[in-house]
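Coming up is one lone chain in structure tokens, specifically the form predicted on its own.
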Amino acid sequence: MNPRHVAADFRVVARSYLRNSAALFFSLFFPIILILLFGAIFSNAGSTTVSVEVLNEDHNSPASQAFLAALSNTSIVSVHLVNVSTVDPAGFAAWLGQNGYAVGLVVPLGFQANYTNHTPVNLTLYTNPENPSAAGAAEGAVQGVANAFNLRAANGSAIVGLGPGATVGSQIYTYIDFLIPGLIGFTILTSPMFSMVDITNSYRKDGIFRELSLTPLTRAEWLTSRVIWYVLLSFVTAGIMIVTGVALYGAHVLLTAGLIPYLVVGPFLFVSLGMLAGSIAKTPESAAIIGNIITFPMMFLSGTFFPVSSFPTWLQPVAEVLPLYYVIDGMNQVMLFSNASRAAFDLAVVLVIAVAIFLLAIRFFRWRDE
């Protein structure tokens, strides 16, 4: 490994990259777009109320009005009464879907009479499977108010209650704080992977590798210069995302030295993985397929946008075998939770995988096809 050879090839990589407008866009501007987009969508997650369209068939009886007032006072849902004369109760579900409403509630006829006589009465809650968060919030609110009304009807008093909500990690954390490490991991994955898969096949097809074989540059030196370049880019994109998140959405993340190893080892891993995928593939088409098969599961199953703990139990072990999971989890540990022991474990896993993939990439990478 000759440092002068690596430095010379690094200058070539930098010049070609800086002259590529598409590469610059995805490296420098795309991270800003991601933060703006997801920050705008989720920055108020958990603080907005769920709109519930209510069809009160009990003719606005005092009991039904009291129930709906208590439901509105939960601050979880906002109640909107629907005119019974304009909506057919039998077609309420279809009406909700046609008008784009996610949640609807029907208070049945005789609600007050049944409640007064201690006769069971069932409310009907309509939810949209496309919006499970709204469905869960509305169902919890309705059930909570129903439990309170049942307790009152039985002349009981509340003993066990739920205090003010708290946030994992810190009271100040919001969704954007957890999103930043995930998006940094997203860029650490996608930029090297897609670029290296494409470069490997285009260089092979255009005969550039054959020409490089006639130079003193070795395969390891060529790959090392790419690793150094993408490490540098990871620092730039991470800085852009952190500054944008803090400036626009008031993100709270810890900038510690513990973040640096992930910005180094992460690109090292995915440059090598992209090189390996491109080396194994025989055609540009097959290379693109292999690259997508490797990349897309990691993009969505590694905790990039949503926590792995929210996945179905059968899917969580799948997420935990993906290398990007440990990159993102490690950054969460150092940027949010200050958990040095778990961060060290995540880093060790990533480093072992990275070294193994690097050695495999060197093993299968050839200047010339046999």
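Numbering follows the first chain given and starts at 1. The structure presented is a predicted model; accordingly, all values stated were derived computationally and were not measured. Throughout, rigid core stands for the largest set of C-alpha atoms superposing within 1.5 Å between the two forms. First, how it differs from the form predicted in complex with its partner chain.
Relative to the superposed rigid core, the position of the CA of Ala138 differs between the two forms by 2 Å or more.
Core-superposed comparison between the two forms: CA of Leu55 displaced by 2 Å or more. After superposition on the rigid core, the Cα of Ile228 moves by less than 2 Å between the two forms.
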Contents of the next structure:
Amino acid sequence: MNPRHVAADFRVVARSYLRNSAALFFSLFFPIILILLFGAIFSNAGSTTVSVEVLNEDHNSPASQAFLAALSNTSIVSVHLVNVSTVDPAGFAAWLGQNGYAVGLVVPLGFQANYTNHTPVNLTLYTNPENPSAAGAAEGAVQGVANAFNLRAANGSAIVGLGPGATVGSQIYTYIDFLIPGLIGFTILTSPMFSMVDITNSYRKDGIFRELSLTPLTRAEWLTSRVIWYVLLSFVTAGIMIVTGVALYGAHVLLTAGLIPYLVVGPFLFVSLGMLAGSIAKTPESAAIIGNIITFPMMFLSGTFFPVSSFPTWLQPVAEVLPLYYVIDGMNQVMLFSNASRAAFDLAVVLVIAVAIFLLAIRFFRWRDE
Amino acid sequence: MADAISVRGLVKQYGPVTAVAGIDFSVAEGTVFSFLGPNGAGKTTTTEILEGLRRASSGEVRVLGLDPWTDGRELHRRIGVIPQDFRFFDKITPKESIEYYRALFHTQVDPTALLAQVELSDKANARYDTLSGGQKQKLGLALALTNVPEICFLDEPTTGLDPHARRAIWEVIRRLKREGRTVFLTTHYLEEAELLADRVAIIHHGQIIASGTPQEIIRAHGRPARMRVDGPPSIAEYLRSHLGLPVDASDGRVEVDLARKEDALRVLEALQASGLPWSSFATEQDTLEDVFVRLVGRMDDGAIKSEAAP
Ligand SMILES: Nc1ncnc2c1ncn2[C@@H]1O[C@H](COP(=O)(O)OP(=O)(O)OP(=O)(O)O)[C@@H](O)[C@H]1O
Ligand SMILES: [Mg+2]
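Having seen the form predicted on its own, I'd like the form predicted in complex with its partner chain now, please.
Everything in the complex follows now, all chains and molecules, and the chain you saw is the first one.
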């Protein structure tokens, strides 16, 4: 292995990559998009409030106003008062539908009088079955405030209460915390796999490998320069994803040097695997198929988008035969749990597989068919 | 002079297809050898076997004293190659490509000078995928020269080039020869071979059907030199009866075969003496291209004869 050859080839790899806008997009912006997308889907569920259109027929009464204020204070729902003179109570349901509102509440005339007389009075809650989460949240909030009012009217006192709010501490992990190591693993897998399968085929078809076979460059040198490139790329994309996740979603990750070995060994493994897949295939079509067969199960079943512990029990052993599982699990151990011994075990597994695949790739890879 | 290349009984089969059917030739060091033949004749196959890119089915091949198949790594340091369908990294410029090869081969060539030599200086910093076909070809030549090779294998280096660019490549080939290097050149341009090559071989259906210097081949396989006279057919009658030379007449022109160069004078004297109205005359000789077309055509008609006279 001649370092000068590796360095010269590395320059070609880096330039080819940096001058290819599609490749750049996929390696730099795609990770950001993934974080934004999955972060938005799964971490915002608790923070949005449900709008409730309220038709207060008893609108001048202090009791109805107190009730609505209490409802508003739950911060589960936000109360929007509807002008009684413009909306007919009989047509309220239709009006909600026409204006695209999911939840409506009617406080009937005589609410205060009935409340003070201890006469049962019914509020009417309109919900849209197509939006069950909004319906559930609104129903819970209205029910909760109603219970409090009932208790007060009966001069009762609460037996079970909720203490002052506790903030979510570092010992409790949110989805976004798992998502960052998972998505780093996802890009460590996909970006070298797809591009190596593609490159081994197009270089073979275009005779570029034949051209290189006439130079002193060895196959191991060629593969090594690509490994180095994807290692660097993995540092950049991991950095981007960590910064995005922490800045936008307040992800909790420990940035330790323990992460570095995974960002090195992971790309080493998948560059080699991509080249192996591209080499054993005889045609570009079969290469793409072999590449996909290897990549897709790992893409979804290795703890990329969801922690493996959340899988059904029968599926968990499947994850444990996938090399990417150990990369992601190892990163979880160092970034979240500080579990050094399990992290070391994961790393050892990845390293052994990577070395084996690298050697196999060099063995099967031919500059030319003859 | 020692042989840079020697080939004995070379056969190459692709499954049922026999691409090269037992050929022998040798190329002396420091000479330009041109390998000619119609499409599918076996030129590229032979070239790739010499380069160590393909394995011979049988026969003996020596390039710089090495077996190209088993000693490929050693051989590749000492030869330069432009494949027929040269392609390179899409996003890399010619200058960067040469720097890349220079680092791989540990040589000291100056990329700027090398690009100037193949007349590609203006595109030194243009990405490969923006180059024209001819410019790509020139880059191929420049890369083939990066390791200062003892033998250059050029498989159709001028195909697709404009006349000016072709002359630039010819100049490079002449310079290689002056520097004592050996050139193995495949081409479809017969005048190019005639101009540059010390020796040529014509291959057809995997067999060598003619070889030697261009002049030797023309002499052996071409028609004799002819004098063409424009005038009435009666001139043909007159010359035939007075000179005893073969005369051919058609379309208002008369052709007389010249066995010796003095015959030209005799034809002119006879014309003058005849008093017949003739307007102009010219002497004609077969070119390598005429010979090539006739040889290949005759082979395809199945009438393989060794002599030329019709
Ligand atoms: N890889 C291959 N597999 C099977 N047959 C092949 C292969 N390469 C070439 N041939 C066949 O071998 C014969 C010689 O091909 P070759 O490429 O050597 O011709 P060539 O003289 O270089 O032609 P051209 O002038 O068109 O470049 C052709 O009949 C071709 O079809
Ligand atoms: Mg050819």
